[in-house]
Structures are given as structure tokens and as C-alpha cells.
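Shown next as C-alpha cells: one chain only, the form predicted on its own.
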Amino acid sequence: MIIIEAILLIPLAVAVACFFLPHRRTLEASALLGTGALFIIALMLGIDVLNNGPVQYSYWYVDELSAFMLFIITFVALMVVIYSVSYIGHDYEEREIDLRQFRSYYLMVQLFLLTMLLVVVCNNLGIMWVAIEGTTLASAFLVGFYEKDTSVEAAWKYLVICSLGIALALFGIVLTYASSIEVLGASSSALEWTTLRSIAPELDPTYLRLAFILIMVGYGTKVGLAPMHTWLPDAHSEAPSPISALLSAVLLNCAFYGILRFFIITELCVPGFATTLMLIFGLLSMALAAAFIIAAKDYKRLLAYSSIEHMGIISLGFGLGGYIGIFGALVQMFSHAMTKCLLFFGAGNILQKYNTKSMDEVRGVISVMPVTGALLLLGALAITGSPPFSIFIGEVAILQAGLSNEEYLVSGLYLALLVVIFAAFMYHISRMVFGKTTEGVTKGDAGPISLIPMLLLLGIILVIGVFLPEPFTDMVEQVAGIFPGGRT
């Protein structure tokens, strides 16, 4: 089937286009209709899945988490593009970056949405592990892409904290090809995931638990799980506007569904072993995100623990498990996706017009930018779980997956968590919005291409958090039923 190839070769042709092409016009329409017709064709691609079945084929497996990974990583790479035509445009046009600078960007992101891609296309455990290793090396150019010192120390942090994550992860991988050695030998498809799946509970136990725990730190130091989560402020607060929603809204997933791959195996062969790691590292990174937002000084690292936060609450839905909590944690993945990609916009626009991060300097953000303001202002209404907004949805459900489970104490902690992260993170963005305006900022709002795409996130979210369409919750209902315990 072609159109997995297709997925793959259309970033990698646009990226070898933007290495060439020496126009900034011609580089901004490539990028866009690049990644326009990604979006579509993997659309499709996904429709076809959640209708006839997984495709399996050589090297590629999508099925329904895939497909629903493949939506986010590719709607959100559009939102990026379209958001970059302005922002990078704009430093272009202030002359902080250069030519050089501004066709390396929008290469570099064509080959981080190439790596991304290639993570939730791949049946094989150990191409996916390349892949997510792809991911890093990829973006680290990205978050050191100003080329100061702040943005090369936090790319360098960046770029060795994640390897050494993923070189435990490998040690997973590892050990789980040796729990599958009296089982399948020494055959070639022992890292396939779909064979892995199928003999689940053959598998050697000991080992396949050792595994996990190398895969859960591993690979939950790139999704940014407390304790491993200390590249992530920095990369977050250095690199360019858009690719920080880049980092938080996709990236993040892709190191998560790595995750969830080796959670389903696990709990086919070891049940409770899995869920119980989620449910630590969920209220552990909750826990820390909530002290990181009391004291945060910095908007753009204020949404970076935010970030944390919500990691950690996607784990504790999977880890409390159900259908509740998995249909509750697949809408948080989706919803935060789309309103951390929002808000890093809209700290975007912030940053080019008051020329700083610090929170302190930013005031009057309502009257000064009334667009922005008010979408700032409602994607933290939204991030936070108010209603009616998506979010709310989700962590909805996975307290209602705790109360069901009577896992009492991880549902009063969650919900402790939940109040405590709300009126921090408000009365940052509260003080931002309103207020007297800084002095010296002159009045006028970001242009039209910055603020479409804003509108469009923030429409999503209402509409889900609203409506709940019925084609969304078929999607969420039809991925949650590859989880053990995810059916209706």
C-alpha cells in the first residue's frame, strides 16, 4: 500500500526542496503545500484503518492508535507551517535570523516531522527506537536554532539527557526479545509488535518486567516523566515559538505511544505491573509540574511544566485503565495537543511584541494584543480543565476511572493536584492578560496568519468539549479497544 510510503517520502522530498530552493516565498509555499497534502493523505490513511482494519505490510503497521497518532502529528505540523509563515517571517524580517537560518528551519522541521512519522508507521520495536533516537537528533538543531548561548546549552542539555534515555530504552527492547526467545527462537519477527501482541502471555515475565521499567524511564525521560524531566523546561523555554508546540504537542505523544506499545505486551503477559508504574510516575509528575507552575517566572517554562502536568496525567489514566480511564486519557492526549499548540502560539506572539519571557514585564496583554489576549487567555481556561472545553472531558473521565476502581487515594491526590495547578497557573496568565500595560509596548495585534490558526485549535477544543461529535468518540472508542480493558 503506497500511501505509507507516500506519508514518509512527502517531508523528505519538501525538505530536500527547502535545501535548494532560495527564496523565502518559494520555501514558505513548499513547506505549506508539503505538509497540506501530508495532512490529507494520512487523513485518509486513517479513515481507512478505523473503517476496514489495521494495514500491515514489510516493515509498516498502522492500526487505530497509529491512525490517531498519525491525525495529530500531522494537523498540528500544518498549524506549525501556517503559524511559521508569520513568526519566523517576522524574524526574518527584523533581521535576526539570516537566509542560511531561515531555509535550515523549515528543513529541519520537515526531517522532525519525517522522524515522528516514521515512529507510528513502524511494526518493528527497533526501527521505532531509531526513530524516536531520530526524533531527538532532528530536533535538538531546532531548539538550539537561534544559536545563543541559552539555546545551544539547552539544546546540548537537551540532545544528552534524551540519549541517555534512550539507551535505556534499548536495554528494554533488549530484554524484550530475550522474553521471547523460548517462544520464537531466533526469528526475525521478534520485535515485530503485532507477533510480540499475539504470544504476549508466553512471555518470559521476569524479563519482560525488567523491561518495562527500562522502557517506562527510557522512554518517559522524552516524554518528560518526573524524575526524567529536566531537558524539558530549558528546550521548551529556548527553542522558536512553533517549535515549541511542536516539542509539547507531538513529540511528547510519539515518545508516549512508544511507551504504550510495550504497556499493551506488558499487560497482556504481567497484569497490574504496567498499570502500577503509570499510576507512580502520573502523580510523581503531577506532583512536581504543580510546584514548578507555583514558582514559575517565565510564561513560556510556565507552559512547559504544564506540559509535565499533563503527562503525567495521560499516565494516570492509562495506569487506573478501563474503558474510562483509557477513553479519558486518549481524549487528554488529543485535547492537550491541540491546547498547548494554542497557547505556545499565542506565548509567540507575546514574545515578539514585549521582546521577553519573564512574566513580570508582561502586563495588559488584553489591550494591548485584544485578539490574542482573549485566546490566551482561554486556551489557560482550557489547559487548566475548564469547561466546556475538551480537556475537561478527559480528566473527567479518569477521576471517574479512579472513584470506579476505588482507587481512592490516587483520585483525592489527582483531584488535589488538579485545584492547586488551576489557581497557580490562572494567576500567572490572569496577571499577563490584565493589568496596567507595560510601558513602552506599542498597541497592535499579530497579523491574520498567526491568528487564524489560533482560532481553528481553539474551535476544535469547543466543539469537542461541547458537542463530544459522535465521529470523535467512534475514533477514541475504536483505539481505546486495543488496550486490555479498553472495550466497551
Second form
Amino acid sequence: MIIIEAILLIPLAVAVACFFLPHRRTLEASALLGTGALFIIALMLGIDVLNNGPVQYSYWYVDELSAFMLFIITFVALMVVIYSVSYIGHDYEEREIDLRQFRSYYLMVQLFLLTMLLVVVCNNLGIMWVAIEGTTLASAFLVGFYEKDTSVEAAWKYLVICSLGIALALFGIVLTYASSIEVLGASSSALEWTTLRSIAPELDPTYLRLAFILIMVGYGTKVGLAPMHTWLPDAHSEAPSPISALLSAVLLNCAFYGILRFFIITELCVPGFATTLMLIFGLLSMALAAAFIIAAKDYKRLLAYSSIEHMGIISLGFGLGGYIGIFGALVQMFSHAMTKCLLFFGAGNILQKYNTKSMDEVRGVISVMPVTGALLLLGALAITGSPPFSIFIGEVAILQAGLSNEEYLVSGLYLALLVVIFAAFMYHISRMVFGKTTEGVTKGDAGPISLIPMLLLLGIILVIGVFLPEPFTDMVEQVAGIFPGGRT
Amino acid sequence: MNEQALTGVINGLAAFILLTAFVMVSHNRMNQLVRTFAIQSIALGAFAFAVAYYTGSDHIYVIAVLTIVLKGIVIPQFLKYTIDKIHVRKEVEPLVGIPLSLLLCAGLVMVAYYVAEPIIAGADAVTRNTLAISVAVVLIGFFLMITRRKAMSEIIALLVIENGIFLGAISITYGMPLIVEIGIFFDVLVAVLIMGLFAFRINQTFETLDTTFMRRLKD
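What about the form predicted together with its partner chain, after the form predicted on its own?
Every chain and every other molecule in the complex is listed next, the one we just looked at coming first.
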């Protein structure tokens, strides 16, 4: 079995190739080919894991949860690379960026991808930390890609705040290691997730509780949970749109994956502790996001706050727990990734047409760019949880989990916040989509290369929302089975 | 060396590391800050050597050498190079005055002892004081981060926090698995390089390293 190494080597090889390739088209082709191959291999590995159980050898461990994440990462990455051909190509044609920047974009995307893949395939929680810190370092250049004053500011904020958070998480890992030392001694397998899970009930609960708080705050910074989210809107609005999609759809989920690994161990050792923290952070994030969504002025920041909201919903789902709560949270993770990717692509098309991020200056998208406008509107309906899109299923499942746990206060707040966010979000988006067209904007939609991935993403969330296909529910059910209390 | 003398050395070095953190709070010039950071890292390396000798575990020796070489020599040299290259005013310009800063940091040390109390109650003699000290160093690092708003001092504050965590890791668990430690060193090194590059960029775009100028992005 060398399939996991292959998953890590492909982005590395493409990154090296990007360094040497001389032309725009060859760079794009190598990125497309590499990411496409990556997606296929990850899919094969995922199917193998779902049928035959977890794969574990040397430093690697891929179980159903990792396979689920691998699918999201590689699929979104493929969409992003396709979309980049249109978006970054447009910037290049407009001479906003030169060939050096063009090349470094493709190179850094692949390195960013590599670090995120490493997060989900390694068994050792310490190496996972190294990889999560790696994602910050690799993506900082992408956030500051345009080298303007605002993007440098966003990148610096991102670097400093996330490095601080990650430093706290490192302390959490030290304490997790300490909690195992009485059972295992100072062995090098003591930070391996599989080992820790098998001895979880014997771990030292004092250390582990403290460790989980630090991990939750530390990795939570990268997830964008309130009140550690301050870097997120800046980074998402300043990064090029395909990168915003990658950050929101994949990076946040990757950091959440980091929390989930510790969540499982902590729940096995001290039941009820980690879930309470998840509930609190979840509700707090939703409430904060609601306030900022109402007041939003910049549409990329609007989408960023919506990401904070959805990370809150996911956190709430895991916090409520039980099969139905975990099922809802996982569906939410998947659907948010697909839908937010679609919305950021739409935002990218609008940005390149209107040349502004301010919502007040964007009107009548539907008559200027009919396809983008329609997709944006449908995406907005999907992200706010309207049926028949898949986020609706996730949100209803989480509500059901709240009601069946008799958490009426939590469920009530959750529902109220969802309604407020729906109203505010749709108000903003419909003002942009309809209305009298902004003057000085020429009609004409973005090219088909940018519309195809958007249509594909919309198709996925629609099919899952309407039919809830069996392979999908089987997969989610298997992933939920890893969590304590997640079996039907 | 007998055991008592050795634990004395270990505790003494830990106390010295805390002292250097206080000295850093009192600095008002950037290159003083870098120099004291280098001294702190070398003390941390020496601390790791002492613990390695005390426990007899080989991999802590490797950590000790890496700490001295990377954090004691390479990173400070790089920071010094960056500061020289960027011709800006080299004062730290703290937001909170130095006497008040020192007083607040003394309070943070007490908080650290209070926080570490329940954990160290059952621990053995070597780690008893060092865990509290490591928490104190981390908190002082955070304090530096909040009150010193220049890009270079933010990098150094981050490194001080990292030093505090390393001190904690060595004292509670006698170091983490070697592969993890090496990964962490690699990350720290790359992080400093990247932040140094961004410091250049901040200097180019804002013509200052003062990050309080960066207030354009808000809602």
C-alpha cells in the first residue's frame, strides 16, 4: 500500500513542476491534471476504507472520517483549480498580476493542499499539529496575494492570530501527552490517535480536560469559532476568490477535523465535558455571525460571517450528539463546503465584473450576468437552509437532535438565529441580484470555465437534498459510527 | 553530580528563563529584545541538557542542541538581519509603560502559579516549579504580544510563547516524541522566515513596522 504516500506526493510533484514550467497554459494544465488525479486516487482510497475498514501503516491512518475529509478536500480543490483558470487567468489578462505571481499562485495552492491532506491522513496528533500550522504558513501568501496594503494587513493578522491559537493548541497536545504518560510511559506511540483511543478511559482526566479546552480554543481559532474568529472575515475578503473558497470550504473543516480527533478521545474519557464546550462555542459563533450578517456591507465578508455561522452549527451538532446530531453535523460539514464554494465563485465573478466588494454598489446582477445571478440566488437559498438543498437536511437533523435531547432552550435559540440569518442574508443577496443595474457595467456573463464548477456544485447539493442517495447516507452513517454515541 | 544539586540546577535555569522574560518586558530597543530572546533560548537549551542528564533519555539531548542552534543562534541572527535591513526606528514603543508592564507581569506570574497548582499537586520535585514557570512565560509572551505593536516584536512575542510551551513540554513529559519535536522546530523556523518576509512587505506598504497603522479592515 503506497496510496497514502501517492496522495501526498502528487501535490508536491505538481508544486515542483509549477516552479519550472514557463507558460500560463502549461501551469494550468499541470495543476488540473494533478488535482484531477488526486481526486480519483482519494476517491479510490475512500471507497476502499468504507468497504474494508481503516487503513493504518507507518505514520498514516485513514479511517472513515479521514476518507470523508479527503473527499471534501480533493473535490473542492479540483473545483477551485478549474475556477482558477478563469479567475486568475482574468487577473493575468488584465495585467493585475505578472507571470511570477501567476506561477507562485499555482505553486502555493498545491503546497496548501499538501498540508491539508497531511492533516487528515496522519495518525500522530503531534504531526497533525505540525501540518495544521503548515496550512497557516502555506496559505498566508495566498491571502496576501495581491500585495496591496489591505491584503498585507489581512495576511499579517491571519499569521499572527492563527499562530497564537496554534501555540495554545500545542500546549493542549503537551497536556494530552502528559495525560497518557502514566498508562503508556514516554513511548513514541503515545501521541498516536489509535493508541490514545484504545486507552482513552484510562487517561488522566485532569490533564485531558485542560488539554481539550486549549485544543478547542487553539484549533477553534483556525475554525473561526467566536470569539477567536477575528482573522477570518479579513482573510476571506482579501484573498483571491478561489482561495476564499478553499479557505472557507476546506481549511475550516480541516481545523475542525483536528478538534474532532481530540473530541472523540475526551468524550471517551470524560463524557459530557467536550460536548458542553462545543455547544457553548457553537451558539456563541452563530449569535455573533447573525449580528455581523445583519450589518454586513461587503459581500465577501458577508459570506465569511456565514462560514462562522456554519462552523457554529456544526459545533452545535456535535455538541448535541447522539446519532442524529452527529449525522446532521457531518451532512452540514459536507454541504457547507459545497455551497460556500459555489457562493465564493459567484462572488468572484461579480467582483471581476463590478470591481467592488461593497454591496451597495452592486445591483442587478441577474440582468448583467444571468447565469451567475441565478446561481448566486440559488446558492444563497441553499446556504440559509431552504429546502430542497442539502443544508436543510443537516439543519433539521440538528434541530431534531436538540429536541430529542430535551435541550429546548438551545433548540429555540438555534431556530431563532437561523431565521434571523435567513432573513438578513436573503435581504442582502436579493438586493444585489435584482434592482436597477449599476451604471457603467457592461452586460455579459463570466466564461463557461467559471460556470461549470458552479453548476456542478449546485447539482451535488440539489441531488443530495432531494434524493438523499443511499451511498451518501451510508458514508455519513459509517463516519458517525466512529463517534461515541454515534451508532444507530 | 548528585540528584539534589541537579534539581537545583534545573530549577535555577527555569527561574533564569522567567527572569529573561521579565527583562524582555523592560526593554525599549528592538535589538536588546532579540539579544535577550537569544539568551533565553540558550538557557532553555541548557535546561533541556540538565533534564536529559537527569532522566538519561537521549532524545532530549537532540532537542537541547536544536534549541540552542535554531532558537539561540539562527533565528536571532535572522531577526537581527531583518531589523538592520529595514531602516526604521528601532524603539519598541510599548502601549503600556515599562514600570506598569513589569507590575502586571508579576501579577501574571501569580496567576500562573494559581493555575498550575491543581496539576502540580501530585507531580514530582523536578516539574513542580517548572510547570508554573512555563505557564508564566507563556502569559508574559501573550502580554508582550498585546502591548508591543510592532511586527518584529510580535514575532518575538510569539517565540517567547513557544519557548514557554517548550519549557512546559520538557518539564511535564520530559519532551515529546522526537519526530514531533523536529516537526515543531521546522514549523517555528518556517514561521519566523515567513513572518520576516511579511515584515519587509509591511514596511514597504506602510513605511513603518507599527502594526497599529493596520486598521483598514473592519466592519
